[in-house]
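Just one chain is shown here, as C-alpha coordinates, and it is the form predicted alone.
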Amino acid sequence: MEPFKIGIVGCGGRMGRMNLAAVAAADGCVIAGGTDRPESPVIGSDIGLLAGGEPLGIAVGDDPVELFAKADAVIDFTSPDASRRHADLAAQAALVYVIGTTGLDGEHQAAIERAALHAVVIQAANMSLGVNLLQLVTEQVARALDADYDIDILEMHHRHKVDAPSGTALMLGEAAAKGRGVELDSVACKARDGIVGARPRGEIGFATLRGGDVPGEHSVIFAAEGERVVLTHKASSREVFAKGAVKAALWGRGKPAGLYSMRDVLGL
(Lines of atoms letter the chains of each structure in order from A and count residues from 1; the text may use other names and numbers.)
(Lines give C-alpha, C1' and ligand atoms only; values in the text may rest on other atoms or scores of the structure.)
Protein backbone atom coordinates (compact mmCIF):
# COMPACT_ATOMS: atom_id res chain seq x y z
CA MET A 1 0.00 0.00 0.00
CA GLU A 2 1.28 3.46 -0.91
CA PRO A 3 2.22 5.71 2.04
CA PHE A 4 -0.67 7.92 3.12
CA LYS A 5 0.12 11.56 2.27
CA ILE A 6 -0.78 13.86 5.16
CA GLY A 7 -0.62 17.66 4.91
CA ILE A 8 -0.56 20.13 7.80
CA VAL A 9 -2.21 23.55 7.67
CA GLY A 10 -0.87 26.10 10.14
CA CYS A 11 2.39 24.16 10.23
CA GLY A 12 4.41 27.04 11.66
CA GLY A 13 2.53 27.14 14.97
CA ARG A 14 3.20 25.13 18.12
CA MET A 15 0.71 22.40 17.26
CA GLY A 16 1.53 22.59 13.56
CA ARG A 17 5.19 21.78 14.15
CA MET A 18 4.25 18.99 16.53
CA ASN A 19 1.87 17.58 13.92
CA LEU A 20 4.64 17.63 11.31
CA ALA A 21 6.95 15.74 13.66
CA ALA A 22 4.24 13.19 14.46
CA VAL A 23 3.59 12.48 10.77
CA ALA A 24 7.32 12.17 10.09
CA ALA A 25 7.66 9.65 12.93
CA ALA A 26 4.59 7.54 12.16
CA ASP A 27 4.56 4.37 10.07
CA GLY A 28 2.47 4.21 6.92
CA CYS A 29 2.39 7.92 6.13
CA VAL A 30 4.52 10.75 4.76
CA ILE A 31 4.34 14.53 4.91
CA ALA A 32 2.52 15.80 1.82
CA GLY A 33 3.32 19.42 2.58
CA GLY A 34 2.40 22.25 4.87
CA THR A 35 1.04 25.78 4.76
CA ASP A 36 0.96 28.81 7.00
CA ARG A 37 -0.32 32.38 6.85
CA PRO A 38 1.15 34.43 3.97
CA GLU A 39 2.83 36.79 6.44
CA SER A 40 4.36 33.95 8.50
CA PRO A 41 8.17 33.99 8.83
CA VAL A 42 8.30 30.22 8.15
CA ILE A 43 7.05 30.55 4.55
CA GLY A 44 9.71 28.99 2.30
CA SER A 45 11.33 27.05 5.16
CA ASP A 46 12.09 23.37 4.71
CA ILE A 47 9.33 21.34 6.34
CA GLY A 48 11.73 18.65 7.55
CA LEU A 49 13.75 21.21 9.50
CA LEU A 50 10.55 22.76 10.87
CA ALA A 51 9.58 19.30 12.15
CA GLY A 52 12.91 19.01 13.94
CA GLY A 53 14.42 16.50 11.53
CA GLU A 54 16.44 16.32 8.33
CA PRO A 55 15.60 18.48 5.28
CA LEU A 56 12.90 17.00 3.05
CA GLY A 57 13.15 19.39 0.13
CA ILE A 58 9.55 20.53 0.71
CA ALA A 59 9.02 24.22 1.38
CA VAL A 60 6.27 25.66 3.57
CA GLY A 61 3.71 27.30 1.29
CA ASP A 62 0.86 29.75 1.73
CA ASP A 63 -1.69 28.17 -0.65
CA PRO A 64 -3.95 25.60 1.07
CA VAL A 65 -5.73 24.93 -2.25
CA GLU A 66 -2.57 23.33 -3.62
CA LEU A 67 -2.04 21.32 -0.42
CA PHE A 68 -5.59 19.93 -0.34
CA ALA A 69 -5.29 18.97 -4.01
CA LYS A 70 -2.23 16.75 -3.50
CA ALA A 71 -2.80 15.31 0.01
CA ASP A 72 -4.74 12.21 1.07
CA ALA A 73 -5.47 13.81 4.45
CA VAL A 74 -5.06 17.22 6.07
CA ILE A 75 -4.69 17.94 9.78
CA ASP A 76 -6.02 21.31 10.93
CA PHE A 77 -5.38 22.98 14.31
CA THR A 78 -5.67 26.58 13.12
CA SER A 79 -8.40 29.16 13.79
CA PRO A 80 -12.19 29.06 13.39
CA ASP A 81 -12.28 31.25 10.28
CA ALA A 82 -9.38 29.41 8.66
CA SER A 83 -10.96 26.04 9.42
CA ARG A 84 -14.23 27.16 7.81
CA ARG A 85 -12.31 27.88 4.60
CA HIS A 86 -10.38 24.63 4.89
CA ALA A 87 -13.63 22.69 5.34
CA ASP A 88 -14.78 23.89 1.91
CA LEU A 89 -11.50 22.70 0.40
CA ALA A 90 -11.83 19.34 2.15
CA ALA A 91 -15.28 18.88 0.61
CA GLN A 92 -13.98 19.68 -2.86
CA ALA A 93 -11.03 17.30 -2.48
CA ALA A 94 -13.11 14.55 -0.78
CA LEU A 95 -10.18 13.61 1.43
CA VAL A 96 -9.69 12.84 5.12
CA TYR A 97 -9.95 16.06 7.13
CA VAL A 98 -8.87 15.94 10.78
CA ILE A 99 -9.88 19.06 12.69
CA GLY A 100 -8.86 19.94 16.22
CA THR A 101 -9.64 23.67 16.02
CA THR A 102 -11.67 25.01 18.96
CA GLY A 103 -13.66 28.19 19.56
CA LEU A 104 -16.03 27.42 16.66
CA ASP A 105 -19.41 29.11 16.37
CA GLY A 106 -22.53 27.87 14.62
CA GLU A 107 -21.47 29.03 11.16
CA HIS A 108 -18.07 27.38 11.49
CA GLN A 109 -19.65 24.12 12.62
CA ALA A 110 -22.20 24.23 9.80
CA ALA A 111 -19.37 24.47 7.25
CA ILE A 112 -17.67 21.44 8.80
CA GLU A 113 -20.90 19.44 8.72
CA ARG A 114 -21.42 20.36 5.05
CA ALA A 115 -17.90 19.15 4.30
CA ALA A 116 -18.72 15.82 5.94
CA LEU A 117 -21.24 15.15 3.17
CA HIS A 118 -18.29 14.71 0.79
CA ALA A 119 -15.20 14.13 2.96
CA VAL A 120 -14.18 11.96 5.89
CA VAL A 121 -14.20 14.57 8.65
CA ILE A 122 -12.83 13.60 12.06
CA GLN A 123 -13.47 16.35 14.58
CA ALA A 124 -12.50 16.50 18.24
CA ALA A 125 -11.74 19.27 20.68
CA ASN A 126 -9.01 17.02 22.03
CA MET A 127 -7.25 14.19 20.20
CA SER A 128 -5.62 12.45 23.17
CA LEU A 129 -6.66 8.97 24.29
CA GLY A 130 -6.73 10.02 27.94
CA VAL A 131 -9.10 12.94 27.44
CA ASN A 132 -11.50 10.88 25.36
CA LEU A 133 -11.55 8.27 28.11
CA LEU A 134 -12.18 11.09 30.58
CA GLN A 135 -15.12 12.24 28.47
CA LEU A 136 -16.62 8.76 28.55
CA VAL A 137 -16.11 8.39 32.32
CA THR A 138 -17.53 11.88 32.97
CA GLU A 139 -20.76 10.94 31.20
CA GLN A 140 -21.04 7.71 33.18
CA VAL A 141 -20.36 9.37 36.54
CA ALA A 142 -22.83 12.17 35.81
CA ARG A 143 -25.45 9.56 34.98
CA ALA A 144 -24.79 7.71 38.25
CA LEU A 145 -24.78 10.76 40.54
CA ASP A 146 -27.89 12.92 40.88
CA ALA A 147 -28.11 16.71 41.06
CA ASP A 148 -27.14 16.67 44.76
CA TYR A 149 -23.64 16.53 43.26
CA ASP A 150 -22.63 19.92 41.84
CA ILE A 151 -20.48 19.67 38.71
CA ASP A 152 -17.63 22.05 37.92
CA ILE A 153 -15.04 21.81 35.17
CA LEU A 154 -11.66 23.41 35.84
CA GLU A 155 -9.19 23.89 33.01
CA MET A 156 -5.75 25.45 32.61
CA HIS A 157 -3.79 26.24 29.47
CA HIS A 158 -0.78 28.28 28.38
CA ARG A 159 -0.98 32.05 28.32
CA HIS A 160 -1.30 32.17 24.50
CA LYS A 161 -4.59 30.29 24.23
CA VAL A 162 -7.26 32.60 22.82
CA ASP A 163 -10.56 30.83 23.57
CA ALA A 164 -12.16 30.13 26.95
CA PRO A 165 -13.48 27.85 28.24
CA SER A 166 -11.34 25.46 26.25
CA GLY A 167 -12.92 23.21 23.65
CA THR A 168 -12.03 20.23 25.81
CA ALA A 169 -13.74 21.77 28.85
CA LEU A 170 -16.88 22.31 26.80
CA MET A 171 -16.62 18.74 25.49
CA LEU A 172 -16.50 17.49 29.08
CA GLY A 173 -19.42 19.74 29.97
CA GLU A 174 -21.42 18.24 27.12
CA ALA A 175 -20.57 14.76 28.42
CA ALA A 176 -21.73 15.67 31.93
CA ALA A 177 -24.94 17.21 30.59
CA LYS A 178 -25.60 14.14 28.46
CA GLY A 179 -25.18 11.94 31.52
CA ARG A 180 -27.71 14.12 33.36
CA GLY A 181 -30.11 14.10 30.41
CA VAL A 182 -30.08 17.89 29.95
CA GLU A 183 -28.85 20.42 27.38
CA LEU A 184 -25.58 22.05 28.45
CA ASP A 185 -26.68 25.53 27.35
CA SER A 186 -29.61 25.38 29.78
CA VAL A 187 -27.45 24.64 32.85
CA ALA A 188 -23.97 26.04 32.07
CA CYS A 189 -22.37 28.82 34.11
CA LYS A 190 -19.18 30.02 32.40
CA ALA A 191 -18.35 32.93 34.72
CA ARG A 192 -19.03 34.00 38.29
CA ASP A 193 -18.33 37.54 39.51
CA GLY A 194 -19.79 39.63 42.29
CA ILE A 195 -22.83 38.76 44.38
CA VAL A 196 -24.16 35.84 42.35
CA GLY A 197 -26.32 34.21 45.02
CA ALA A 198 -26.60 30.56 45.93
CA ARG A 199 -25.73 28.03 43.28
CA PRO A 200 -28.77 26.68 41.38
CA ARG A 201 -29.36 22.95 41.62
CA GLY A 202 -28.10 21.11 38.55
CA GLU A 203 -25.78 23.87 37.35
CA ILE A 204 -22.60 22.84 35.47
CA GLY A 205 -19.90 25.41 36.14
CA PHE A 206 -16.68 26.25 34.32
CA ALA A 207 -13.49 27.84 35.65
CA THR A 208 -10.61 28.93 33.43
CA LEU A 209 -6.92 29.42 34.26
CA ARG A 210 -4.27 30.74 31.86
CA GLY A 211 -0.53 30.89 32.42
CA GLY A 212 2.93 29.68 31.50
CA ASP A 213 3.31 26.92 28.94
CA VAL A 214 0.71 24.42 30.19
CA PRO A 215 -0.39 22.21 27.25
CA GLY A 216 -3.67 21.36 28.96
CA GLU A 217 -5.08 20.30 32.32
CA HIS A 218 -8.74 19.44 32.95
CA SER A 219 -10.62 18.34 36.05
CA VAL A 220 -14.27 17.44 36.39
CA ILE A 221 -15.40 17.89 39.99
CA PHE A 222 -18.53 16.30 41.43
CA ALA A 223 -19.11 17.90 44.85
CA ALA A 224 -21.82 16.95 47.36
CA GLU A 225 -22.32 17.31 51.09
CA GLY A 226 -19.52 15.29 52.68
CA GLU A 227 -17.57 14.19 49.59
CA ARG A 228 -16.07 15.10 46.24
CA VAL A 229 -15.26 12.97 43.21
CA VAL A 230 -12.54 14.51 41.02
CA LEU A 231 -11.59 13.20 37.57
CA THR A 232 -8.40 14.74 36.16
CA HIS A 233 -6.32 14.61 33.00
CA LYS A 234 -2.98 16.42 32.65
CA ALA A 235 -1.08 16.66 29.39
CA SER A 236 2.64 17.27 29.80
CA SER A 237 3.30 17.58 26.05
CA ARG A 238 1.37 18.49 22.90
CA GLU A 239 2.79 15.30 21.44
CA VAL A 240 -0.24 13.34 22.70
CA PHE A 241 -2.56 15.55 20.65
CA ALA A 242 -0.41 15.23 17.53
CA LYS A 243 -0.15 11.44 17.81
CA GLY A 244 -3.92 11.26 18.18
CA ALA A 245 -4.43 13.42 15.10
CA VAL A 246 -2.17 11.20 12.99
CA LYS A 247 -3.93 8.10 14.31
CA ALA A 248 -7.24 9.68 13.30
CA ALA A 249 -5.99 10.49 9.79
CA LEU A 250 -4.78 6.93 9.23
CA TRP A 251 -8.04 5.52 10.63
CA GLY A 252 -10.01 7.60 8.15
CA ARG A 253 -8.35 6.06 5.12
CA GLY A 254 -11.00 4.32 3.04
CA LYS A 255 -13.89 5.28 5.33
CA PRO A 256 -17.12 6.62 3.79
CA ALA A 257 -17.76 10.37 3.94
CA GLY A 258 -19.22 11.48 7.24
CA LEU A 259 -18.58 13.30 10.50
CA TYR A 260 -16.63 11.17 13.00
CA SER A 261 -15.16 11.73 16.46
CA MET A 262 -12.12 10.43 18.32
CA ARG A 263 -14.46 8.07 20.14
CA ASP A 264 -15.09 6.48 16.74
CA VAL A 265 -11.36 6.32 16.05
CA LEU A 266 -10.63 4.77 19.45
CA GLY A 267 -13.61 2.41 19.41
CA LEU A 268 -15.12 3.98 22.54
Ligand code: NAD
The other form holds:
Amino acid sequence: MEPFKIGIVGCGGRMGRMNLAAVAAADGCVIAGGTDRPESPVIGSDIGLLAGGEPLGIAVGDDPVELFAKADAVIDFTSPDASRRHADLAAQAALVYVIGTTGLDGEHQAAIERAALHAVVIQAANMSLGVNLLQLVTEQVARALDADYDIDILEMHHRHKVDAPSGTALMLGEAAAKGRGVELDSVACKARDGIVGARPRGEIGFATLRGGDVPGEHSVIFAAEGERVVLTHKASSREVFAKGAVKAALWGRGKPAGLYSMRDVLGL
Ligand code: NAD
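Rather than the form predicted alone that you just supplied, could I have the structure of the form predicted in complex with this ligand?
What follows is the whole complex; the chain from before opens it.
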Protein backbone atom coordinates (compact mmCIF):
# COMPACT_ATOMS: atom_id res chain seq x y z
CA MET A 1 0.00 0.00 0.00
CA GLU A 2 1.21 3.54 -0.81
CA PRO A 3 2.25 5.51 2.28
CA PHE A 4 -0.56 7.75 3.53
CA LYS A 5 0.28 11.43 2.90
CA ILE A 6 -0.49 13.51 6.00
CA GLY A 7 -0.39 17.32 6.00
CA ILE A 8 -0.07 19.44 9.14
CA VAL A 9 -1.71 22.88 9.31
CA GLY A 10 -0.36 25.20 12.01
CA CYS A 11 2.90 23.22 11.88
CA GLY A 12 4.89 25.96 13.64
CA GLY A 13 2.79 25.69 16.82
CA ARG A 14 3.46 23.67 19.98
CA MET A 15 1.22 20.85 18.77
CA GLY A 16 2.03 21.37 15.08
CA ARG A 17 5.72 20.59 15.63
CA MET A 18 4.81 17.53 17.69
CA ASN A 19 2.44 16.38 14.95
CA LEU A 20 5.20 16.67 12.32
CA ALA A 21 7.53 14.57 14.48
CA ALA A 22 4.79 11.99 15.14
CA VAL A 23 4.04 11.58 11.41
CA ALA A 24 7.78 11.27 10.67
CA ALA A 25 8.10 8.55 13.34
CA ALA A 26 4.99 6.53 12.41
CA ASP A 27 4.88 3.60 9.97
CA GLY A 28 2.70 3.73 6.88
CA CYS A 29 2.66 7.50 6.42
CA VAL A 30 4.75 10.42 5.18
CA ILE A 31 4.58 14.19 5.67
CA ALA A 32 2.70 15.73 2.74
CA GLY A 33 3.60 19.27 3.80
CA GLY A 34 2.79 21.89 6.38
CA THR A 35 1.37 25.39 6.61
CA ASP A 36 1.19 28.24 9.08
CA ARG A 37 -0.12 31.83 9.10
CA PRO A 38 1.43 33.98 6.32
CA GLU A 39 3.03 36.24 8.96
CA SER A 40 4.49 33.32 10.97
CA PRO A 41 8.30 33.27 11.26
CA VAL A 42 8.33 29.55 10.33
CA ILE A 43 7.15 30.16 6.72
CA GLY A 44 9.89 28.89 4.38
CA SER A 45 11.62 26.79 7.10
CA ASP A 46 12.44 23.15 6.37
CA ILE A 47 9.74 20.93 7.85
CA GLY A 48 12.19 18.20 8.90
CA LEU A 49 14.19 20.69 10.98
CA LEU A 50 10.97 22.06 12.51
CA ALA A 51 10.09 18.51 13.57
CA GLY A 52 13.46 18.26 15.34
CA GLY A 53 14.98 15.86 12.77
CA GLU A 54 16.94 15.89 9.51
CA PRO A 55 16.01 18.33 6.69
CA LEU A 56 13.31 16.91 4.36
CA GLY A 57 13.56 19.49 1.57
CA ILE A 58 9.92 20.57 2.14
CA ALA A 59 9.37 24.21 3.10
CA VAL A 60 6.52 25.38 5.38
CA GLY A 61 3.92 27.10 3.16
CA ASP A 62 1.09 29.55 3.80
CA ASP A 63 -1.44 28.17 1.29
CA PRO A 64 -3.76 25.55 2.82
CA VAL A 65 -5.56 25.08 -0.55
CA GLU A 66 -2.38 23.62 -2.03
CA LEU A 67 -1.81 21.37 1.00
CA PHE A 68 -5.37 20.01 1.08
CA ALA A 69 -5.13 19.24 -2.67
CA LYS A 70 -2.05 17.02 -2.30
CA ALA A 71 -2.67 15.33 1.08
CA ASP A 72 -4.66 12.18 1.94
CA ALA A 73 -5.21 13.50 5.47
CA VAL A 74 -4.72 16.79 7.31
CA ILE A 75 -4.16 17.23 11.05
CA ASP A 76 -5.36 20.57 12.44
CA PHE A 77 -4.44 21.98 15.87
CA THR A 78 -4.67 25.72 15.17
CA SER A 79 -7.32 28.27 16.19
CA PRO A 80 -11.14 28.17 15.91
CA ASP A 81 -11.30 30.62 12.97
CA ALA A 82 -8.47 28.88 11.10
CA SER A 83 -10.14 25.50 11.67
CA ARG A 84 -13.44 26.78 10.23
CA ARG A 85 -11.61 27.61 6.96
CA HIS A 86 -9.73 24.28 7.06
CA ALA A 87 -13.01 22.41 7.59
CA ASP A 88 -14.42 23.93 4.36
CA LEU A 89 -11.27 22.84 2.50
CA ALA A 90 -11.55 19.34 4.01
CA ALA A 91 -15.11 19.09 2.67
CA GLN A 92 -13.99 20.12 -0.83
CA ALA A 93 -11.07 17.67 -0.81
CA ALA A 94 -13.16 14.88 0.81
CA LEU A 95 -10.10 13.64 2.71
CA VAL A 96 -9.39 12.51 6.29
CA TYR A 97 -9.47 15.56 8.56
CA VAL A 98 -8.32 15.26 12.18
CA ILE A 99 -9.28 18.27 14.28
CA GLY A 100 -7.93 18.86 17.77
CA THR A 101 -8.52 22.63 18.00
CA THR A 102 -10.55 23.65 21.09
CA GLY A 103 -12.53 26.77 22.02
CA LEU A 104 -14.95 26.31 19.08
CA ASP A 105 -18.31 28.12 19.23
CA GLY A 106 -21.57 26.98 17.61
CA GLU A 107 -20.66 28.43 14.19
CA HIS A 108 -17.25 26.76 14.17
CA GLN A 109 -18.81 23.47 15.19
CA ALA A 110 -21.46 23.77 12.45
CA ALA A 111 -18.65 24.11 9.85
CA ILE A 112 -17.03 20.92 11.20
CA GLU A 113 -20.36 19.09 10.99
CA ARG A 114 -20.92 20.30 7.41
CA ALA A 115 -17.45 19.06 6.48
CA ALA A 116 -18.32 15.62 7.88
CA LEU A 117 -20.96 15.23 5.14
CA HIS A 118 -18.11 14.88 2.62
CA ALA A 119 -14.93 14.17 4.59
CA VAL A 120 -13.87 11.63 7.24
CA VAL A 121 -13.71 14.01 10.21
CA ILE A 122 -12.21 12.83 13.49
CA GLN A 123 -12.69 15.42 16.23
CA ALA A 124 -11.54 15.22 19.84
CA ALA A 125 -10.73 17.88 22.41
CA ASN A 126 -8.16 15.40 23.68
CA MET A 127 -6.44 12.77 21.55
CA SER A 128 -4.78 10.80 24.39
CA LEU A 129 -5.84 7.26 25.26
CA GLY A 130 -5.80 8.12 28.97
CA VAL A 131 -8.24 11.03 28.74
CA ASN A 132 -10.62 9.09 26.52
CA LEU A 133 -10.63 6.32 29.14
CA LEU A 134 -11.18 8.94 31.84
CA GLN A 135 -14.18 10.22 29.88
CA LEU A 136 -15.69 6.73 29.85
CA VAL A 137 -15.03 6.16 33.56
CA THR A 138 -16.41 9.61 34.46
CA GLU A 139 -19.69 8.79 32.76
CA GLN A 140 -19.92 5.45 34.60
CA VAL A 141 -19.10 6.92 38.02
CA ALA A 142 -21.57 9.78 37.50
CA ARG A 143 -24.24 7.20 36.61
CA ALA A 144 -23.50 5.18 39.76
CA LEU A 145 -23.48 8.14 42.19
CA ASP A 146 -26.49 10.37 42.84
CA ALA A 147 -26.53 14.16 43.32
CA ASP A 148 -25.39 13.74 46.97
CA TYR A 149 -22.01 13.70 45.23
CA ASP A 150 -21.07 17.20 44.01
CA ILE A 151 -19.11 17.09 40.73
CA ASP A 152 -16.33 19.59 39.98
CA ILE A 153 -13.74 19.45 37.19
CA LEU A 154 -10.36 20.96 37.92
CA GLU A 155 -7.84 21.56 35.14
CA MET A 156 -4.40 23.09 34.75
CA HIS A 157 -2.59 24.09 31.55
CA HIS A 158 0.46 26.12 30.52
CA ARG A 159 0.36 29.92 30.63
CA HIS A 160 -0.12 30.29 26.84
CA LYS A 161 -3.48 28.52 26.62
CA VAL A 162 -6.17 30.92 25.35
CA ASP A 163 -9.49 29.13 26.04
CA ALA A 164 -11.03 28.23 29.43
CA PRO A 165 -12.28 25.87 30.69
CA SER A 166 -10.23 23.56 28.47
CA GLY A 167 -11.94 21.55 25.73
CA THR A 168 -11.05 18.43 27.70
CA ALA A 169 -12.65 19.77 30.91
CA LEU A 170 -15.84 20.48 28.95
CA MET A 171 -15.69 17.00 27.40
CA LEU A 172 -15.42 15.49 30.91
CA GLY A 173 -18.29 17.73 32.07
CA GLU A 174 -20.41 16.41 29.17
CA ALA A 175 -19.55 12.85 30.21
CA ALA A 176 -20.55 13.52 33.84
CA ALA A 177 -23.81 15.17 32.72
CA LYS A 178 -24.57 12.26 30.40
CA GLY A 179 -24.01 9.78 33.24
CA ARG A 180 -26.43 11.78 35.36
CA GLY A 181 -28.98 12.08 32.59
CA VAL A 182 -28.92 15.90 32.47
CA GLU A 183 -27.86 18.58 29.93
CA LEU A 184 -24.50 20.11 30.88
CA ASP A 185 -25.65 23.62 29.90
CA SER A 186 -28.50 23.50 32.43
CA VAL A 187 -26.23 22.57 35.41
CA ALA A 188 -22.77 23.96 34.55
CA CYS A 189 -21.00 26.63 36.61
CA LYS A 190 -17.89 27.63 34.66
CA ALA A 191 -16.46 30.10 37.23
CA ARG A 192 -17.18 31.29 40.79
CA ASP A 193 -16.37 34.78 42.06
CA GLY A 194 -17.77 36.81 44.99
CA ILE A 195 -20.79 35.97 47.16
CA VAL A 196 -22.18 33.23 44.94
CA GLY A 197 -24.21 31.49 47.69
CA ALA A 198 -24.28 27.83 48.61
CA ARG A 199 -23.68 25.31 45.87
CA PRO A 200 -26.92 24.25 44.14
CA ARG A 201 -27.62 20.52 44.25
CA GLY A 202 -26.72 18.86 40.95
CA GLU A 203 -24.38 21.62 39.78
CA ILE A 204 -21.34 20.54 37.71
CA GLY A 205 -18.56 23.05 38.42
CA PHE A 206 -15.33 23.93 36.63
CA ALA A 207 -12.11 25.39 38.04
CA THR A 208 -9.24 26.57 35.85
CA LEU A 209 -5.55 26.93 36.69
CA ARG A 210 -2.99 28.42 34.26
CA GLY A 211 0.77 28.52 34.58
CA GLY A 212 4.22 27.36 33.52
CA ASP A 213 4.57 24.67 30.89
CA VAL A 214 1.92 22.13 32.01
CA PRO A 215 0.71 20.19 28.89
CA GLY A 216 -2.62 19.31 30.59
CA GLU A 217 -3.94 17.97 33.91
CA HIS A 218 -7.58 17.15 34.67
CA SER A 219 -9.36 15.87 37.77
CA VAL A 220 -13.02 14.99 38.10
CA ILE A 221 -14.01 15.27 41.77
CA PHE A 222 -17.11 13.61 43.20
CA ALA A 223 -17.47 15.03 46.74
CA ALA A 224 -20.07 13.85 49.28
CA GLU A 225 -20.48 14.08 53.06
CA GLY A 226 -17.75 11.77 54.35
CA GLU A 227 -15.92 10.81 51.15
CA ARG A 228 -14.50 11.98 47.83
CA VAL A 229 -13.77 10.11 44.62
CA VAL A 230 -11.10 11.84 42.52
CA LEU A 231 -10.28 10.69 38.97
CA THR A 232 -7.12 12.29 37.58
CA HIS A 233 -5.20 12.33 34.31
CA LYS A 234 -1.84 14.05 33.89
CA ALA A 235 -0.17 14.46 30.50
CA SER A 236 3.57 14.89 30.97
CA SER A 237 4.25 15.47 27.26
CA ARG A 238 2.30 16.69 24.20
CA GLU A 239 3.56 13.60 22.40
CA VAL A 240 0.52 11.59 23.55
CA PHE A 241 -1.82 14.01 21.75
CA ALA A 242 0.27 13.94 18.55
CA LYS A 243 0.55 10.13 18.53
CA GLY A 244 -3.22 9.95 19.00
CA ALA A 245 -3.79 12.38 16.11
CA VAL A 246 -1.62 10.31 13.73
CA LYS A 247 -3.34 7.12 14.87
CA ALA A 248 -6.70 8.79 14.11
CA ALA A 249 -5.54 9.87 10.61
CA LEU A 250 -4.39 6.33 9.76
CA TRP A 251 -7.61 4.83 11.20
CA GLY A 252 -9.65 7.16 8.95
CA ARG A 253 -8.13 5.78 5.74
CA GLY A 254 -10.92 4.28 3.58
CA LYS A 255 -13.70 5.03 6.11
CA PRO A 256 -16.99 6.54 4.87
CA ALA A 257 -17.53 10.29 5.37
CA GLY A 258 -18.84 11.16 8.82
CA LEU A 259 -18.02 12.71 12.18
CA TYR A 260 -15.99 10.36 14.40
CA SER A 261 -14.42 10.67 17.86
CA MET A 262 -11.29 9.28 19.48
CA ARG A 263 -13.53 6.76 21.19
CA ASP A 264 -14.33 5.37 17.72
CA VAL A 265 -10.61 5.30 16.86
CA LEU A 266 -9.67 3.59 20.13
CA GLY A 267 -12.64 1.21 20.05
CA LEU A 268 -13.80 2.34 23.51
P1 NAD B 1 -0.07 27.21 19.34
O2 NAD B 1 -0.52 28.63 19.45
O3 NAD B 1 1.30 26.84 19.81
O4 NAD B 1 -0.17 26.74 17.80
C5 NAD B 1 -1.17 27.13 16.91
C6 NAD B 1 -0.50 27.27 15.55
O7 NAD B 1 -1.53 27.49 14.57
C8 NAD B 1 0.46 28.47 15.48
O9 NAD B 1 1.67 28.09 14.86
C10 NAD B 1 -0.32 29.48 14.64
O11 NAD B 1 0.52 30.36 13.91
C12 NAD B 1 -1.06 28.52 13.71
N13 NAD B 1 -2.17 29.14 13.00
C14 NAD B 1 -3.07 30.06 13.47
N15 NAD B 1 -3.89 30.43 12.48
C16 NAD B 1 -3.50 29.73 11.36
C17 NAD B 1 -3.96 29.69 10.03
N18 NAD B 1 -4.97 30.45 9.62
N19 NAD B 1 -3.33 28.86 9.15
C20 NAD B 1 -2.30 28.07 9.56
N21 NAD B 1 -1.81 28.09 10.83
C22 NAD B 1 -2.42 28.90 11.70
O23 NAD B 1 -1.18 26.35 20.08
P24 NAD B 1 -1.10 24.82 20.56
O25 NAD B 1 -0.75 24.77 22.00
O26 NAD B 1 -0.33 24.02 19.57
O27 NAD B 1 -2.67 24.45 20.50
C28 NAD B 1 -3.41 24.55 19.30
C29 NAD B 1 -4.84 24.08 19.54
O30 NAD B 1 -4.85 22.68 19.83
C31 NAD B 1 -5.54 24.75 20.74
O32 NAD B 1 -6.91 24.93 20.42
C33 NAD B 1 -5.39 23.72 21.86
O34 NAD B 1 -6.36 23.83 22.86
C35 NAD B 1 -5.54 22.45 21.05
N36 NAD B 1 -5.00 21.24 21.69
C37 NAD B 1 -5.73 20.09 21.52
C38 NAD B 1 -5.24 18.89 22.00
C39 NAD B 1 -6.01 17.62 21.72
O40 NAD B 1 -5.57 16.51 22.11
N41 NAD B 1 -7.15 17.71 21.02
C42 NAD B 1 -4.02 18.84 22.69
C43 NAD B 1 -3.29 20.03 22.83
C44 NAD B 1 -3.79 21.22 22.31
